[in-house]
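Just the one chain here, the form predicted alone, laid out as structure tokens.
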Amino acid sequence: MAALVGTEDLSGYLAVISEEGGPRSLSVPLVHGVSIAHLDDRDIVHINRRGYVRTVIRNQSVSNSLFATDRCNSLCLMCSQPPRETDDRAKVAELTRIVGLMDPATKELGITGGEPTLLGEGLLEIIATCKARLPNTALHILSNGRRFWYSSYARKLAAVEHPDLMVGIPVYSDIDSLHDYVVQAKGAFDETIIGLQNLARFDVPVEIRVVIQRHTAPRLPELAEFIYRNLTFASHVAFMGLEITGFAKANLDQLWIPPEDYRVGLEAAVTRLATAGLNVSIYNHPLCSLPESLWSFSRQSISDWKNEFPPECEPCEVRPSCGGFFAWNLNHPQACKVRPVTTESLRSTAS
């Protein structure tokens, strides 16, 4: 993306975007009347045939992701991106094109969906393109892991030999039927666990993600023990707060549990895994919702464009290191209870 309106040579450009008007005659399509104040050089936008402009890569952001597909083979109760059956046959070409336009200095890039592995060999092509065009970029794939039940697919992913790849896969319970209920897919637990083990077998780093909600919260210590005994090869384990959008918003009454109701179990789970030497983090929780003993595990994990703080956070002294809130969670009073942390409140807690 570059500022360009006028009579300049447009060779190499696919379109022109203008906040106001533009020359009547251009050799490429002109989209006008569009705000571009938020765009920087090397940002990448997608323009459809109706003139709709969508920013797909923000060059200065560390929260960029490639959206692989709307399709998914699970139907998780709290899915933030409800799946749709769409024709994604053009996605591989689109995403490899985007990768080719990206700044090689990009530090991190995600691949998400839907379920990216449903692109089959196409996902491997995207990853190989990332390796070739963005050799210094850490790549993180969000997957339900079920397609890696096929060892041949896990082997092919490993064969790409991406130098900095991680696959994030959710495990919601140590009980198979409970995991299957959360993802609304019978047999998913077995497929996911075998998928994780296949990836480990071929030395593909994996991250285990646990979204905490009313169904998963009661067995966090047991799940931690299961992870320790069966998935010790995991490079990272993340316990995550609920993002109230998509299906989570629709199913909130049956999913929501206040953080204070699972503090003890979360502390036990995190401590168990950390003591065993695993790399553990807590995502999507403001610090005031956690016991102070867990603050060192809390990460500022919410993407910058989703992250907000309510006015009540103004006096908080730990806000600079706080994970904050999903912007849409602030629309739900039960999800944005704030207890500003001050020197005085810490003294009161200690006493």
Contents of the next structure:
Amino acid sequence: MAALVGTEDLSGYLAVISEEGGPRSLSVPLVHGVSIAHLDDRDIVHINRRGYVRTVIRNQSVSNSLFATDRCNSLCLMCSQPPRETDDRAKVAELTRIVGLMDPATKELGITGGEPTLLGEGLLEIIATCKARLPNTALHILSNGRRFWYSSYARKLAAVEHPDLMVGIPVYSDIDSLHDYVVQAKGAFDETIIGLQNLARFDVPVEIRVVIQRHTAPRLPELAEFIYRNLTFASHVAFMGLEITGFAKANLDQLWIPPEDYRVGLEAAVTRLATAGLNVSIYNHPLCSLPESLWSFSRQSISDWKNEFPPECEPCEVRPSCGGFFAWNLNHPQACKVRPVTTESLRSTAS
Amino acid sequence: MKPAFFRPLELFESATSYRLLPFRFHRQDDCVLLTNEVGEFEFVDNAEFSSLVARKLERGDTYNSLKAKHFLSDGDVRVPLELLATKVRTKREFLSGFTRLHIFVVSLRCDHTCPYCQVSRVTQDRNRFDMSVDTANKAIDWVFSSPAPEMKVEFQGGEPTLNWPLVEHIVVAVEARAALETRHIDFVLATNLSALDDRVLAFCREHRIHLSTSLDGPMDLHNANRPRPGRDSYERFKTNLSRARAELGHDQVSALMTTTPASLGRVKEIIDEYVSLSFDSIFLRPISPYGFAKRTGLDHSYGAQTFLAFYREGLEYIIELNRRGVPFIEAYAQIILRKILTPFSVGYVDLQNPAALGTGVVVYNYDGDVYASDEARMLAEMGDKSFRLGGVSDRYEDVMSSPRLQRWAESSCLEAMPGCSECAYLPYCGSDPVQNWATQGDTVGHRPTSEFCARQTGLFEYFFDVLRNGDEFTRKLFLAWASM
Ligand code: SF4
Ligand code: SF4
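Okay, that is the form predicted alone; can I get the form predicted in complex with the partner chain now?
Time for the whole complex; same chain goes first.
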């Protein structure tokens, strides 16, 4: 980034973004009259022909993700990024280019979508580029796992030999039809479960993500047992609260379940897996929505820029370790009931 | 965004009726226990069970749970079958790698004359009852003929410390060879601790040898069960236990107890003794029907029901201790609970299906004979060499592929054994052709009159009753034991 004064040598620059107005003739494209206060050194931006500037990588953030595609082969009831049928043929080139521009000191990078595996071999190319250019960056891929039903695809992913890669895959139920309903795709459960087994067979670390909503909440202990017996190899199991955006917002009436209605089941599920030695976390749950026995499993998981607390949290003594809320969840009164934790309230629940 | 249109749940449910996948069942008073090949289980009530087998079970919680645990399938059956196959592989992992436990009987001599002992001799005749270096070297070749990457070498007797230089020789030789072949070997010394001198301790520390010893209970009981000249077995045990722990580390010494008629009625005292000596577990073992135990009639001194009552009282006392904040484990319960509550294989050779004979364990006797299990050589000491595999001069490959060994493996598959093949407890049980032979005169045995089966059945009934009806504390405790 350079302050633009006159007619400096712009070789090595791909484009210029300026807060100042007025067209100028430069040897590279210019976007002018936009705010750049939020941009930092080594951030990566994308500029399209019409002058839209989109921040792709914020170097200071720990939650950067590459959006592999908008397409998806599922249509989850609570999808936070509803899929769109788009032409993503240029995506692989774009994303490998971004990876090439990134700071090699980056700690973590996500790959998400849509469904990244729909890029097929292209996804493997992106991962291979990450391995070459960002060898010290942990890679976390969010996938529905269905493509790994093809063991050849799982084998190819393993063959990239990325040193620090994890695939996060949702399993919503121990019952195939219920899982299929949640993802609105018949046969998805079978594909995902076999996909997980295939990844395990080739030693690709996997994480299982369970989003808790009205349909998945009633069988949490049974789901935990299923995971323990069939997916014992999971490196991590995360139980996640609903992010009220996208479809989840549109379908909130059908999906919302107050945490107090499933805390007993969640406690049984988490203790079962944790006792058995699995690595378990709870995401997207404010501490006051969980029984105290589960607090140690709760992670402050919401990306910095999405995270907020309602004013009622003011007196709460556990706020520094609380995960808080998705900013958009706060627009829904039923989804942001809090019970501030104070020394007195703890004492009264203990007795 | 507008509410999206979603297809209803019914559209995702299978239109076809379900089929049953393989399972076994056990009727109880008010319910039926179902278990499958990989040890998953479910209780259903009698009415549900009748509809289940009549293919009339309605969709609902029971239906769903049975489907999730692969008792029934209403969709593409390849997926449940593939998951079951993976789980079978995991459960039977103990078979991979072949013989993992190698027992060296380095001497038959012992300073004790325990009435239940299967094999030992009080004698000074070293030449007749000690293993020779030559025999040991050949036995070491056997050990390394097994392809297992991780193995355990256990020294037994008699009292193995009475032939200590040979133990040292074997450990050093095995370690050198293991390093060369990048294999991992654990060593266990089964000792009564009475001859534990500084040399033994220093060597055990240097080579990380685990001590497995015997403690039968409080002083009077222990000394009565384990006579030695001077009647000081207990005192020696106690003194040497502290020395051994100080030298080797607290966890490097474990103890086994044997239930004799004199133990009956005293289980709490026995457990208290273990607690006061700060052991963190006890293995409440019945007497085994071999050796002197058989000759002196001790094995018939109490039946399965008597043992079960003893065991239950002990286990309930241990649960009570835990409730009071004293962490303490019963080892046999832990083995069985692992089988019931985890997807993993449990490598305990005395409760294995098929039996561990040769494939899981091999015993090198002091005289160079090779036996298929510890019990097999005990039987041999009584004159019955039916389970002699051969001698250390034979080739491991020849012996391990011999028709005899295959026959034992086949006739010890519970799935093919009368009485066991339909038993709901099969996934958690094991078989012991040697014990069947010793007590019932043939390797297959007869379940209705088998003390072993009566004992196992009683234990399984008890554990499943607790898992279903027990209080939350006990169920959590059992889960914790299973997962340790
Ligand atoms: S009151 Fe607020 S800060 Fe406290 S636990 Fe609840 S959500 Fe977190
Ligand atoms: S020995 Fe008895 S309890 Fe064990 S599987 Fe056979 S019949 Fe069942």
